[in-house]
Amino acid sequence: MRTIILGNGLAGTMTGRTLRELDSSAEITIISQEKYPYYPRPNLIDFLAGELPLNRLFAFPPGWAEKQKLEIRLGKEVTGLDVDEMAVEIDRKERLKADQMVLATGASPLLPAIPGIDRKGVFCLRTIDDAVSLLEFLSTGPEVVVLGGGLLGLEIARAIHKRGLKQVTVVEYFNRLLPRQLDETGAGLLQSQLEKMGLKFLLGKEAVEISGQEAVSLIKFKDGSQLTAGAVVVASGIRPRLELAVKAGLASNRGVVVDDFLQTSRPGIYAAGDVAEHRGRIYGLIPAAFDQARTVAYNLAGQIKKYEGSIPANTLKVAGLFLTSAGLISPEGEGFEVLSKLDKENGLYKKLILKDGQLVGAIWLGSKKGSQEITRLVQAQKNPGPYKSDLLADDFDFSRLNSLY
């Protein structure tokens, strides 16, 4: 049984790795357009900040794929997908057939359709080559503007600032940072902490043009204001890479449409990660890509497994500050109970959202303690009972909840 996986990012690599765990005899081929073996994309931030050398970006040691009996073909472009023959065309000259297939082609940076977006000095950060090119340009010490105040934009800004470039400004379309992970209170606290580090922010701004002679020199905004810039890094979201799927006739919307078993409209062809659209949703999150990859692997191995979706949850460091955001963070409508604790002086903010007594959302900013336990409670939508207010205490012992379940 031969399985071909298109893409060697997290979703593709984890699918192959899990399938090997489940089936020692499976013939597994992973095809990647990138010339590098798998590396976690968050490592690019540490590389950009000078905290991680290039040779330590990769997730596995040399020889790992061979030991796993995974055929990984790097630097190869899939130029065609034949769903009827279950075959792929590589570099317009080679044809490979499979018994089953996985689309894990990921996503590309979403670039605003504005004049000057292709000008010299405009960058994205999605690959190792992107990071290397950006670092080379930054060596001249330009004023840097990051378009996008989401997770990636803030991390890029922090990394560039740590490299010694002090003129770094983050521009966000919405009126607060991290609109998907934080409410207004949390976003305000985070912004004040980042400003203490030396970062600058412009909120509620929409870029309409990037101008300059040969290279970038100025950004113009919809409200008529302007901002000087020697380099621009765009971090305004992602766009699933659908070209192969659409051309092959697979059902697609914003992403490749999959059912609850992560199978596409063509039996035997699955999709996982940033390219997959499940129940109308594209997650674009590492935990969801991991869950989907493992689900696909089980189904490839004949051990039927259903994917019920993922409750968005992230525990990470945003510019050096711990943040956990899980489930629903800004409830609308009736029936919700919100509990919170704010300590501006120490940069701490905790928020719990309950519905019908069940924990359905949480924000944990400025502290890692208790974040894993809170995330698990939200994902399981547990009822904390009489302890709901106590959960906000810095010294709460989560083992006290064991008596309730």
Second form
Amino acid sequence: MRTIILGNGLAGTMTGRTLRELDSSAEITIISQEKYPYYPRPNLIDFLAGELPLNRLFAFPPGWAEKQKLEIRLGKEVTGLDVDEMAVEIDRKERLKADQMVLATGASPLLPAIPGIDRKGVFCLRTIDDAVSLLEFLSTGPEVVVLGGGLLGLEIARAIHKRGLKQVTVVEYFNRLLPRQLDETGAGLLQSQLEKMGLKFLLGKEAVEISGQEAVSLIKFKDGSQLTAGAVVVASGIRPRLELAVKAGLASNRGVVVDDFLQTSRPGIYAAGDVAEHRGRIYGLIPAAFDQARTVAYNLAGQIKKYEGSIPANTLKVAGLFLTSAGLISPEGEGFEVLSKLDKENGLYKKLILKDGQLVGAIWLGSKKGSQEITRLVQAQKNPGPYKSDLLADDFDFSRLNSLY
Amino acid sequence: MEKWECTACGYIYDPDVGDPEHDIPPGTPFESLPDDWVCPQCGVSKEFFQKMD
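What's the form predicted in complex with the partner chain like, now that we've got the form predicted on its own?
Time for the whole complex; same chain goes first.
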């Protein structure tokens, strides 16, 4: 049995590794456009902050792939996908046939289609090469503007500031930070904490042009205002890399459409990670890519496994600030019960969202005590029963929740 | 001894178990792991771990 995996990011690598665990004789080939062995993308943040040297970005020691009997072909572009013959074309010349395939081609940064987006001094952060060229440019000490106040944008801003650049401004289209993880109260609290650290914020602004002589010098906004910028880092979302799948005729929407077995419209071809759209959803999160990779590996090995979706749960660490956001955080409609507690002085905010007695969402900001237990409760959609009224208490003994399982 | 959780993928480092695959014997506290130790599940560096309560 030969399996070809397209992509050696987290989804591709973990699919290969898990398949090897399940089947010691499977022939596994991973084809990678990037020339580097697997590295987890969060490490790029530490690299940018100057906390992790380049040679430590990689997850596995040299020789790992050989030991795992994974054939990993780096720096190769898949130029064609033949779903009828179950074959790929590499670099327009080589043809490889397989018995089954996995699309783990990931995503690219979503760049707004505005004038000047290709100007010198405009960057994104997705790959090692992106990080290296951004760092090189930052050495001149420009005023930095980060477009996007989501998880990645805040992490990038924190890292650049930590590296010693003092003028760092985050621009967000919505009127609050982390619109997907926080409600207004939580976002306001997080913002004031980050401001204390020296970051600046501009909310509710839509960039319409990046202008300058040659390199960027100014960002113009829809409302007519503008901001000086020596460097721009775009962190406004991802775009699944679908081109191959679309050309090959696989069903796709925003991502490659997969069923509950993570199989695409062509039996024997699976998709996992940022490229996959499951029940209308593209997660773009490590834990989900991980779940999907494992599920795909089991199915490849003939041990049929179903994927029911992942409940997003994020623990974000911005310069020592803890934020956990799990499940539904801004409920719309009726039948929800919301419990919350705000302690501005100590930077604490806790919110629980219940439906029919079950915990369906939570925000835990400024405290990590209880965050893991609460996340697990949300993921299991548990009814906190007798403990409901105690959960927001700072001195609650969270180990007591174990009795609910 | 305290357990630590990977904030990227959720892997839990349990000192009582160690990380035998990477020659970390049982009984090794998180703080004593070598600097170049990475999450055995997803590969992020030690900085991404947080102590569990």
